[in-house]
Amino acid sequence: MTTDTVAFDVVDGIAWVRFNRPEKRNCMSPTLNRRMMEVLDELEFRDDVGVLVLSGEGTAWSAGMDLKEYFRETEAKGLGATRQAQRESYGWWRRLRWYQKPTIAMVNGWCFGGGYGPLYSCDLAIAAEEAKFGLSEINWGILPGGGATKVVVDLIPMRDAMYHAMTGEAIDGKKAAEWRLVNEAVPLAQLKDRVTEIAKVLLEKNPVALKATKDAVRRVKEMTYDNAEDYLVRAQEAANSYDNDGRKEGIRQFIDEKSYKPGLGAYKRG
């Protein structure tokens, strides 16, 4: 399905989630950010969807925030329409960091300023080696906001951080793999397949467990260790209480039948 500003299918539980604005390098407009939205509401509990991938039509993942359309003509229209613009930008990169499906960012191209939070919110990233990264605010006079320093400060080194968004200088997929802006980079050639596969192992896990797990990853990231364990004893009990027969039965293959080992791979599902 192709909607003007985002196109998406849906093929073999994998939805094909993509920016659609090739010509402007996908630059994310108010139009953009609020049809994501309705598209992530569409998509996230629809039983053929079991994780959804992000990336972006042409030669760009997302250039970041469209600086005509996000910037220039909304701050004309007062701070009203400002605040309207960042509630549905950042609404729907919330949306995705707590999204109840597994996320992946396929990043095959640049990623720039803005493009830096829905890159965070996915739960994975993978990127192209010839990707390009970069905070370019500073060559045209602002500070890295939309939680984009954050992202950096987050993810990267502190001195890493701080040589990235003070001298906007972009760097490729390899580097960006280096610093751990994404997990890896692969050839852009083989760039949907090795996504493909990520997306393959994770169709396989127990969706409650999944949505418990990546939930808890960025909870406790910030808790101390004290909150942090308590926190966890507690969301395993409500994981439990949806699904308890689902984490019996992995008990019940690796015990009693011995069919899989849970170092080594999942357990059968259905």
Contents of the next structure:
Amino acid sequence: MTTDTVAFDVVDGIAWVRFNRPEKRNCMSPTLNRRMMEVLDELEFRDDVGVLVLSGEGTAWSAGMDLKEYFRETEAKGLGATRQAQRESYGWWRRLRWYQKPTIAMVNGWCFGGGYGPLYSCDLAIAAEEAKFGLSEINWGILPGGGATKVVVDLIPMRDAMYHAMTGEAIDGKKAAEWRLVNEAVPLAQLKDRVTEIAKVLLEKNPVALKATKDAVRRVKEMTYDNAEDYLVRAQEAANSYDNDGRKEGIRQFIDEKSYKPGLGAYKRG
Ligand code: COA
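Okay, that's the form predicted alone, but what's the structure of the form predicted together with coenzyme A (COA)?
And the full complex, kicking off with our chain again.
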């Protein structure tokens, strides 16, 4: 199904969501931001969606915020419009950071500036070696806002983050993987196959445990060890209230049935 600024289809448990303004290199306008939130809403609790993949139509993943529609035209309408546009974009990125289903950024091409927001929101990120990443803000006279500075400082070493932000030089997918801005980079021709492979691994896992796990990884980063230890006990007990049988079945299939080894793969879900 294609809907204007965002396209998506669901195939075999995977929701393939695409920025869909290829002629504008998928830069994020207020219209696109509003539409993306609706699409995320629609897909989040669908039973036929186990993993969400975010990619872009055409040669771009996303060329960041729309300099004309998001910045110039919105600012011309005043502070209220500016704050509303910020809420709409930051809103769907935040929603994606804490999404019910696991998410993968499939970075097929250009990824600039504001694009680092949704890049960070996705749990995993796989890039084409040919993709280009850049904090281009400095090149047009602003600091990397909308969370972009925080994203690089969180993900990559300080010296690389500083160089990246101050020079505005673009790096390719291979360098992005080396810096750990993405998990890995593969040739563009293999990108979709590799992402499908990873999505299939995730589809085999217990979905309640996956949601608890991805939230835990983001949450404990900012906690002391003792706080994290306590949070993780409570997070598992909360997960048990939605699914108290999965882990018991996982233990049973290993200890009693001897039908799989948790060290080597997932238990078979009913
Ligand atoms: N905001 C608004 N319009 C944008 C845009 C953006 N971020 N990125 C691309 N576009 C528009 C261009 O203005 C052009 O529009 P036109 O056809 O009406 O002239 C169209 O998209 C195609 O862009 P073009 O620059 O011709 O494509 P390219 O493939 O040669 O180059 C980029 C691609 C991504 C390198 C280049 O478009 C670019 O530098 N974009 C801005 C990136 C940026 O700084 N983003 C950070 C914003 S926070």
